[in-house]
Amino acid sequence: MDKNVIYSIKSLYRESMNIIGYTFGSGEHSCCVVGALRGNEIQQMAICAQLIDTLKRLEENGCIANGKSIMIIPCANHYSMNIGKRFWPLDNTDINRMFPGYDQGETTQRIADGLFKSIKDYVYGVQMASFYREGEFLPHVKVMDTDCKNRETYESLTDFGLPYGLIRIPQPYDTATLNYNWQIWGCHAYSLFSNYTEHIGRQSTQTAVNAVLRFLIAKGIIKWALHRGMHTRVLNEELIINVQARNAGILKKHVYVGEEVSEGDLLCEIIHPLEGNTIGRIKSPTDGTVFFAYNKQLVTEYSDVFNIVPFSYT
């Protein structure tokens, strides 16, 4: 294993922020895994840390394929991580909305530029991603449906052995993300979503680590035996049904992530926060699987509280 600073930015009042890359093997830039780009992505950093620990042992046992190299970057935003702030502390900008970056621009543009120059030429890229919504997801992997789409990128969604592989039609704000720009530069890029963001789940961490290892095995980058994981259902992201709260109040859930529901099943109740009576009941609009569930006790009007993946009967 080689440990190197791939980008460093100076600070006026504290030590420099160094982005560290851990490289295994040598030769072709085969796969790069990027962890936390935001300061609250604790789970994403932990996944990379455990992946590094596993790859150390695999490298010692000669399991990295000849002529292949893997880089793991656990965290690219230590400043925000240190104070528990999701975005860049000084101007509240998001590094994952700054790619491919600009070396003469604002701080987060410079960080994105320095990081991207070091990783853009990898054959495969995996980002440990998080979402803006507060809640728990089923683990899944996602690709952007860009103009540079490649059949191998989509077919490889099943290599991770996760329950779902999603294909997303990019929105304008997606064009400045790492995943999108990796693809524009010819990389096969994937965003891997684990169950949590700020919480480190032992099982969810291992699930994500195993998913990356399965992908590396499928691509011939490491030589190792690992169970194939789950059958992956690949679908377009637009097919997922979003369920919103129609009232603000205390959320009382009756179903949780991964549960199967039928049309008309009671998903949750909204309780009046001051008077205690039920002011809203939300029922499932379809037969399907609970893909996302909001995890805060207080919910505002029109908040996304559940995502349902409809069953396919064909």
Second form
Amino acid sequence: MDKNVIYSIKSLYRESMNIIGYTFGSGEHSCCVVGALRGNEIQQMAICAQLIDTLKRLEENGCIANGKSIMIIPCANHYSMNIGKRFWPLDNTDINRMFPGYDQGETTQRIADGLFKSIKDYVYGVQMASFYREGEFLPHVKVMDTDCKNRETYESLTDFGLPYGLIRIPQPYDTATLNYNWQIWGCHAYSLFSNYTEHIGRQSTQTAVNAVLRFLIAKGIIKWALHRGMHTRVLNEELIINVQARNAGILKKHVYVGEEVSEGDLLCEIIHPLEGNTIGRIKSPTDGTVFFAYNKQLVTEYSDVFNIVPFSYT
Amino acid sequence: MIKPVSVAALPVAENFIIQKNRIENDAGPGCKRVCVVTGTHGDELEGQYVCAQLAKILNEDKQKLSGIVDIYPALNPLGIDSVTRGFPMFDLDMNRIFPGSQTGLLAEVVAHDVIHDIDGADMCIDIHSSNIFLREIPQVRVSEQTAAELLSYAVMLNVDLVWIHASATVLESTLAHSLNIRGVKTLVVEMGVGMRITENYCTQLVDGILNLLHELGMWSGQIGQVRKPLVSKDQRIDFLNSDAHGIFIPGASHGSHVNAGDCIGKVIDPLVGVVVEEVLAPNSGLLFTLREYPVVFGGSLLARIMEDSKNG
Ligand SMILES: [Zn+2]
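Next, give the form predicted together with its partner chain, keeping in mind that what was shown is the form predicted on its own.
Below is the whole assembly, all chains and molecules, this chain first.
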């Protein structure tokens, strides 16, 4: 294992923030895995940390294929992480909205640029991503449906052995993310979504680590035996049904992530926050699997409380 | 007349509400409508005073108005109320989610309602005031793709500068872009600095808005002298970013003309008491952006200079 500072930035009164890349194997830049770009992506960093710990042992046992190399960057934003902030300490900007970056630009553009320069030429890129909605997800892997579609990128969604592989049509705000720019640059780029962000789930960490290892095995980058994981259902993101709250108050959930529901099943109640009576009931619009569940206690009108993947669609 | 634009229930005994003030006179079918919006970014407050002054003047002399002026002082009321730039409890910049969605999250539904409410207007003026870091002279920003259509209106607004900037895909989700593609000619004003009110800038823009209304045939009341702005066409704009980290002390006055080699400011290290970076003007021109917030990292923008026009 090689440990290199791939970008460094200083602040007036803090120690330098050194972004460290851990490299296994040598030769072709085969796969790069990026963890936390935001200060609250603790689960994402922990997945990378465990992956590094595993790859160390695999490397010692000669399991990295000849002529292939893997780089893992567990955290690119410890300045924010160490003060409990999601975005950049000074100006609250998001590194993951600054790609491909600009070396003469603002601080987070420079960080994005420094990072991107060292990772853009990898054949495969995996970002441990978090979503802007608060809640719990079923683990899944996502690709952006950019103009530079590549059949292999889509077909390899199943190599992670996660239950879902999603294809997303990018919105304008996606165009400055790492995943999007990786793909524009010709890398097969994936965003891997774990169950949580700020919370480290032991099982979800293992699931994500195994998913990456499985992908590395499928691509011939490591030689190792690991069970094949789950059958991956690949679908377009827009087929997922959003269930919105039409009242505001205290959320009382009746179903949880991963559960299967039938059309008409009670998903949750909304309770009057001051008087305790039920003011709203939300029923499942379809037969399907609960893919996402909001995990805050209070809901605002229009909150996305559940996402459901229908069993069948036309 | 005060009208609700978007309403949604918040968890505990409160509704989220965006309101507008509709001031109208002689507003028959086919009359013109101009919208003045601000407060998308909760830490930008210059527009607050503009809205207040404009409403006062129009109401006092309403018979001189012909048509409808809709004033939206707060597109992000929760942000303004809590000194928060963004939409509280929402990760994305509110000016990156337009045109919004009826089936999205609160911020997206709100964006949809705002677009729907403004749609059909003849013009819209979207007032921003930079952020807490940078001070800007009153300017209108238009993208290259809309410049042909908007420039003749931008110069009516009594600003000091019209900056024609390159288009970027991420900007396709701004309020201004979403309105422009719907045929509502929208001008983005940037002026002043976040969390402060610069009274003379506000008065200057109010004069400009009245002038625009006059030019559109909607206002027969008094209008002041209107200045002719510099228009960035082929001139270069220099971005001066810090390469050091420290405390920035300005050395030139904002809005002034500087010569190549002039000191714009310096970055100092208070712990050891030395200057770590001296910032010099690379070219002669108008110092239209100047850093206001002293703490800087490597990369922090310190100033922008619009180079003097080659042909004078
Ligand atoms: Zn703004």
